[in-house]
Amino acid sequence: MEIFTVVPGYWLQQAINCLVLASFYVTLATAYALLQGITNRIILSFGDFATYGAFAAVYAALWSLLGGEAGIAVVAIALFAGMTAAAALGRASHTLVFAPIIRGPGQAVMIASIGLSIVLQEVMRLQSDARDQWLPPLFSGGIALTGGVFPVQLGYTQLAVIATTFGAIAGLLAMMRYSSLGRLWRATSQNALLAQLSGVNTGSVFQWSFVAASVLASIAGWAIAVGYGGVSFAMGLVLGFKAMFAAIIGGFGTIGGAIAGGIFLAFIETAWTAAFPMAYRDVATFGIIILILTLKPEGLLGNGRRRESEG
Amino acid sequence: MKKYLFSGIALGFAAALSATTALADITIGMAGPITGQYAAFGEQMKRGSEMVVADINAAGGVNGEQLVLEVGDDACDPKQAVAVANQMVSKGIKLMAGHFCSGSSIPASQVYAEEGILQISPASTNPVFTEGGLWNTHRVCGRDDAQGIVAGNFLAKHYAGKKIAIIDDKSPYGKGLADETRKALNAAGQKETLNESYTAGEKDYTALVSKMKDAGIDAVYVGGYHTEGGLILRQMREQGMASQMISGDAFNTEEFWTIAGPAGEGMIFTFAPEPRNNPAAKEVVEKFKAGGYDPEGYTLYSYAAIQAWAQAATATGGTDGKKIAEWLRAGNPVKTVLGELSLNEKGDIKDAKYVWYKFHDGKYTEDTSLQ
């Protein structure tokens, strides 16, 4: 009997923790997926970009904390640091990087950002002292959402993550529905060539992708900065590719299959060690992962169609 | 023309080169995590070898010669460590003493070994670094199978029949310190309910917590360092686990509280007897907090390894790797901060003891009423 009143308790808990780790891969994952849905490139370096997002938030954060203010007010200034730190860090290098070079070989925009992720990686490194940056606990405690022999809790920081990550991504899809950029951005996806004959002009389209990429991906930042407590330089290496693999096994360059990737892989991990030995759980996640691709290459919810601009 | 500029610039480096040497009369390395997320340690190393090397200078040098230090960063990462020791070997070290994670440790030794170069870990606890067979690898810490047995007696006391999770980060030294305990707490008749291995570098352990949560457990028993421990602690208690929290020689750094904040009270660990307390470091500890630094955790190690191969050279009249493990294998006693050390045929310390702290309020320290 006891079973069933621990059961649900349990897997309540473990699907809210799924869902704070869902909110880094499917924000993240929506990053890569606005530029390759349109530029048919893969440009790997969000996840440095995240990373980038995290300090600037770290700074912000422990620089308004000596200022005295706290809780809240810290969490929000921390957020708006680093959406700007992105947004002029994702300008810069669009103009300087990738706007030259991206219609050239997909080898060469891939290279690139993984020269870019070097670099960035390599400034916060020095800029670090190659230290783990922490910050203190910003506001402990939670709501207790039921008592009983497994009481569930929501911590407030796990709730202002999730809130803030899924409101971006619902904030995303609305845009992309309903506004004037959404639809240019869905003309230049479907098909580059037309929309450009049509009088689209791909190449703003590619400046603001890149610069809401940037933003997107500070979010997932200031979450690891927020959530956990802490940044370090080399992080963004292995969160950037699990954010890929999300996206991928999503169905590569559309945002629906970004999201339900990211809630995908978030899901895999969580339930593996929720209910198996934590230690093969890497394993079995890529395994999965591999299994999938398989069986269909195309993603999850991949259209499979073949964009002209693959060339 | 241009044949002779080329020999002038090369005479001119091998002046350069002869004149380092000349006055660089023996060069000694230390290698640790001086960056990454265990750089903590690498400081506290960093800062006791340097100390040790301008003291022995200060006094004279060894058998009249000067030492010159190398500093060496593994970021506690077995390749790096190799990469590390390779380096060190070209730059002609006569000792190491490093590294700080068993992991690093251990594949190192085997490339020293070759090159005749002596190894004194201040910080490895790993028992198979000592165990290999190696002729070149000492320590001045303990043991895991010595702290082990502390920690799981400790265990099968203070939580006897009650549910213990013991958890480790698959690395050498805290996958060996889970097994070590595991092994003392089933000895002593006890049986832990949750066994589990995390990766380490990662944030969010908010599952595991959960499991060890309804799992109903009253104590986790950590194999691992610090920076993971002061997450999972800070995430148990975000989900409402009250549970204590138990641990090894990892945590001997302050900035286990900056992760963790208040989550951290009352967390408590095994180390050796402080070291700043002893009376042989007295005027050493003082000279470090003059110098506005509180010499924490494996400072003091690191000097003391240093001493003790520098009085191994003089006593053996040079500098000869071989020579100088016979002698410190033979139990001859050394003086260091530490204390007296003498050490045995494996080259471990005698009598190693580990003791209990507790963090209170940011600060560790030794607790006596835990036995």
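Predicted, not measured: the structure shown is a model, and the values here were computed from it. Only the largest set of C-alpha atoms that superpose within 1.5 Å between the two forms is called the rigid core. Numbering follows the first chain given and starts at 1. Compared with the form predicted on its own:
Taking the rigid core as fixed, one finds a CA shift for residue 62 smaller than 2 Å between the two forms. Residue 267 shows a C-alpha shift below 2 Å between the two forms [criterion: core-superposed Cα displacement of 2 Å].
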Given for the second form:
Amino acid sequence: MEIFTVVPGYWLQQAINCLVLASFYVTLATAYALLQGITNRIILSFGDFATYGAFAAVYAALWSLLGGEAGIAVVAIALFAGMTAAAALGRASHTLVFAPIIRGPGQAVMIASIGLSIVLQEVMRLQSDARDQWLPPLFSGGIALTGGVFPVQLGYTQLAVIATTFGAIAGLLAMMRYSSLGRLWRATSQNALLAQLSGVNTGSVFQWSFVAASVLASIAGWAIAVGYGGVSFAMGLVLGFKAMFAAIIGGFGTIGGAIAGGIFLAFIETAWTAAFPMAYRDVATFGIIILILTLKPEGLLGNGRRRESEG
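Alternate state requested, the form predicted on its own (shown: the form predicted in complex with the partner chain):
Here you get just the chain by itself.
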């Protein structure tokens, strides 16, 4: 095909698309990993937390546009609104739903998270009248990377999405490495009972981890709203499953694995869309995920060892 040999700019454009896609897969997968790492449970609600944050971001952006704001101010207001709404939702969900059952059977936690997802999706459906919500372009122009036959441009909106999401991940990694909160999370991840006997308030660690995961999910939702211009009440289901699988194929319950899995998933989807019919993209993506988990059940960065906290 001519596109493979004549237009190298096409593949540079696909690399940019991959970065944008990875920005919210990595962020959402890391949200899953934050809780998987300390609970050894799969909580399936964060795709809908991302949707909740995305709707809050869209409404805040529209409100600020009507108020005469533009550009970076609208983006910042939308981000703050999405994060604040998701943090409140995360705190309430932790207190009312997950805190009482998190040490119970894994099936109970999974069923509760599915029920919460259904409730959130129905709330979003009712308040939006089942219609997609759209934003006008918040920036015009971008940074020209190449000219010629296939000019490539990095849009300012794409740049804002990539910088914000990966900046959030970098901040999380720094916090986990250098702060007392990170040390408490690692201790709880390795052996929750021993950490508790050593004086660690594991309930508090779970609470702030849940709120932090909710905020990360909202940043992913904000990235979708701003980067693609539209959100749907039903988008959380597939998005959440993909991000969860990204966290698992990277290495169950590890933040580094979630980052690797999110980048890998974005690469697979972008490469398939660039070279093959898009109609079969999800089939191919899930097929590759199944193949990886069959050949390497512990994930790409997993070591195959059981944690001390696992039964």
